[in-house]
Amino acid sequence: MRHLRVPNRAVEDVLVVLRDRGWLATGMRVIPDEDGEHRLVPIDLGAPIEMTSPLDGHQIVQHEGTFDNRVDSDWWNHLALLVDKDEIEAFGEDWPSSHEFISDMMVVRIEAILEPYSSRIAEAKLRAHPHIRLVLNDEGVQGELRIRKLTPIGARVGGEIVTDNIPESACSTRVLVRESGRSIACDPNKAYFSTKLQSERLETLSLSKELRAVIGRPINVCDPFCGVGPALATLLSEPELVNHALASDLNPEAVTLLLDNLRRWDRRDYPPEPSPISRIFEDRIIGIADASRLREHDSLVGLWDLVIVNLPHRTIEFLPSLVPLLDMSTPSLVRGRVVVSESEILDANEEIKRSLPKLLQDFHEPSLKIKRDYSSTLRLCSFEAWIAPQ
C-alpha cells in the first residue's frame, strides 16, 4: 500500500493532517523506514494521487501495510475462540488465507470443505474488523460476462453480528470505493471491482504520463473492458491528461455504473440507463460493446494512443483484434493483465509480442510482471507494450 515517507520528527505533524482530511489508513501501522532517520505512514485508498500543502513535501512510496495489533486485527484469535483448537487445525490451510476489501464489505473465498464453518468465520472477521458491514463468501464467477456470485454469510446490524436470517436491508452490495481521490460506484454482484489492484490503475497512470511526455499532447484513451471504470477514474483524475476515451463493456449492468461514475467525474450529463456503444459528447464514446467487434467500426479504428487490456484470461486472445484500434501515426501503448502459470510465462512473452506490431526502439520489450497469485497454479501479472509508429 501507499505510505507518506516523513522525516522522525515530522511525523506527529503529518498525522494530525492525515486524521483531519480522512486520509489515514485505519487499522495500520506507522512503521520505522530502513534509514533510521524516517517513518512510513500509511495512506487510505481514498487520499489523492498527490498530496497537497502541507503534505506535498514528503515521498510517496510503495511498502507492505503492517496492522495494528493494538487493535486485534488478527481474525484468527477471534476464530480461535468460536471453533475449537482440534477442529482448526484439522482443516489447516483449507481455512481462508486472504480477504478483499470493497468499501465497508468484505469479500472472502471459504473452500466446500469449509461451508459448515462459515457463519462462524464471518463472525471472526466481523469481530477483527469493526468498520465492515457485510461479509460476502465467493463462489467463484459465472457465465459469460463472469460475473461472481457473492453470497452474505455475516452482517452487523444494529450493532449485533448477525450470521442467521440476515435482513435483506442489510445485504446491500451497491457502495461507493474511494480509491486515489475520486468515489467509484460499484456493486460487486452485478460488476467486479477489485481494489487489490490500485497499484496496477497507479502504473497505469504513470505509463500514460510518459505517453503523454512521448507524443507531446494529450492522450486517447481506449478501455475496451472498462467494468466500472476504476481505470478511467485514475487517468481522470489527472490534468489535461485525457482527451477523448472509449469507455465499453459487454455487461450492461457494469456499463450502468459507468454512467454514474462519468456523471461525477466529468460533472456531465450522461444518460442514465446504458445503450449499444455511442459517441456520447464529442469527446467521449461510451457504451455495451463486444471488445473483439469494435475493428468493425471504421469510426473507432486507428484514434487510440492507449489501449487497456483487462481481461486476464483472454487477454492474448483479444489482442490481434485491438491492435487495429491503435493510432499508428504517433508512438503508442498497450496495456494489459494476463493471468498464466509460472511455467509458461516466457511462452506468452512470445505470443503477446508476435500479436503486436513493431515495438518502439529504446523501449524494454513487453514481459509479464508478476503480481500475485491468483491461484495456487496461476499467476496475475501485467505487461505493457511501446507501439512505434508505422
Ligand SMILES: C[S@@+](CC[C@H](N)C(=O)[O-])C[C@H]1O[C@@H](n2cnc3c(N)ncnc32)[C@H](O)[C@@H]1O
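Positions refer to the first chain, counted from 1. Here the rigid core means the biggest group of C-alpha atoms that line up within 1.5 Å when the two forms are laid on top of each other. The structure presented is a predicted model; accordingly, all values stated were derived computationally and were not measured. What changes on going to the form predicted together with the ligand:
- The Cα shift for Leu322 between these two forms, taken after rigid core superposition, is smaller than 2 angstroms.
- Relative to the superposed rigid core, the position of the CA of Arg39 differs between these two forms by 2 Å or more.
- Core-superposed comparison between these two forms: the CA of Leu55 exceeds or equals a 2 Å shift.
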Second form
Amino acid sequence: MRHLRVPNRAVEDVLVVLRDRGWLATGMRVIPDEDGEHRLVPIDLGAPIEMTSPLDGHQIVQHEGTFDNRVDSDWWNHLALLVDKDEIEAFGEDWPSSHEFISDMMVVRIEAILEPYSSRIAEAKLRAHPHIRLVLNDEGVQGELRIRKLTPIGARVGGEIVTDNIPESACSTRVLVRESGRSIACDPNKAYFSTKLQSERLETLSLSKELRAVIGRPINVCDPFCGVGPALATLLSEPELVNHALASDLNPEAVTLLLDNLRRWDRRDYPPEPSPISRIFEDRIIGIADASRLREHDSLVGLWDLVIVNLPHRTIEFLPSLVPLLDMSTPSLVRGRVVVSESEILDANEEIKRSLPKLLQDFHEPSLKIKRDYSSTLRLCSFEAWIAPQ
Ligand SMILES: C[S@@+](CC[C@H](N)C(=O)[O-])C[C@H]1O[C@@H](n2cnc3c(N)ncnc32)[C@H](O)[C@@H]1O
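Now that you have shown the form predicted on its own, what about the form predicted together with the ligand?
First the chain shown before, then all remaining chains and molecules of the complex.
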C-alpha cells in the first residue's frame, strides 16, 4: 500500500491535511520507517496518484500496510458479545480477522467450518464498521471470466442490522470505488475487480512513463483482458501518456461497466450497451473479444506499444497469440501477471522469453517477481518484458 514518508516532527501536520482531504487510509496504522527519523503514513486508495501542496514535498513509498489493532479488536469485541469465549478460542485463527473493503461493502472469506457462524460474523463486522452497508462471504473466483461468488450474509437496512432474509434491495453489489483520484464502477458479482491491485497498476503507470520516454511520444495501449478497466483508469489519469487505447474482455458485463467508466474518465459519449470489439472513436477500440483471436483482425495488429496481459492462470499460454499486436517499429512493452508455483518460476521465466520476440538491450530480462501468495504452493507474480524493434 502507498505511504507518505514524513519526518517524525511533521507527522501531526500531515495527518491533519490528509484527514481533511479524505486521503488518510482508515483502519491502518502510521508505522516507523527503518531510519528512525521518518514515519510512513498510510494513504487511502482513493487519493490521487500525485500529492499536491503542502504534501508534495514528501516521498511516496510502497510498504505493506499494518492494520490498526484498535479497529480489529473492535470486531473481536463485538464477536465476543455474540459467541461464547470457548467457541471463539476453539476456532482460533480460522475466524476471518481480515477483510476487503469495496466501497461500502465488506468481503470476508469464511472457512467452511465456520459457516454456522456466518450471521454472527456479519453482525460483528457491521457493528465494528458503521460505514459498511453489506457484508459478503467470498466463495472464491470461478470460471474463465474470473468472477467471484459473493453471498450476502449481513446488511444494514434502515439503520438496523439484518442477517436473515436480507431484502433483495439491500444486496446490490454495483458500487463506485475511488482509486487514484478516479471513480471506478464495478460489480464484483458480475465482473472481476480487486482493490488489492492498486500498487500493480501504479507500477504499470511508472513503466508506461518510462516507455513514453524511450519512444519519445505518447503510447498506444492494448488491454485485452481489461475487466471493468482499472488499468486504463490509472494510465488515462496521466496527461499526454495514452494516445490510442484498445480495451476488450470476453465478459459482456465487464464491458458494460467499462463503457460506463470510460464515459466518465474520457468525458465522451460511449454507447450504453456492449458490442463486439469495434472502433468507437478514432483513438478508442472497445468491446467484447476473445483476446486469443484479436490477431485475426488485420486492423488491430502491429499497433500497440504496451500490451497488458492480466489473466494470471493463462498468461504464458496466451503470450504467443498476443505478440502480433505489438508495434515492432519501435521498442514496446509487455506487462503480465502469472500464477505459478515457486519451484517453477525459473522455467516460467524461460517460457516467457521463448514466447516473445527479441528483447531490448540494456533493459532487464523478464523475470517473475512474487507479489503475494495465491495458495499454500502457488504465487501470484508479475513481469515486464521490453521488446526490441525488429
Ligand atoms: C484477472 S481478470 C483481470 C481484469 C482486469 N484487467 C483487472 O485488473 O481488474 C481477467 C479478465 O480476463 C477476462 N477473460 C478471460 N478469458 C478471456 C479471453 N479469452 N479473452 C478476453 N478476456 C478474457 C475475464 O473476463 C476477466 O475480466
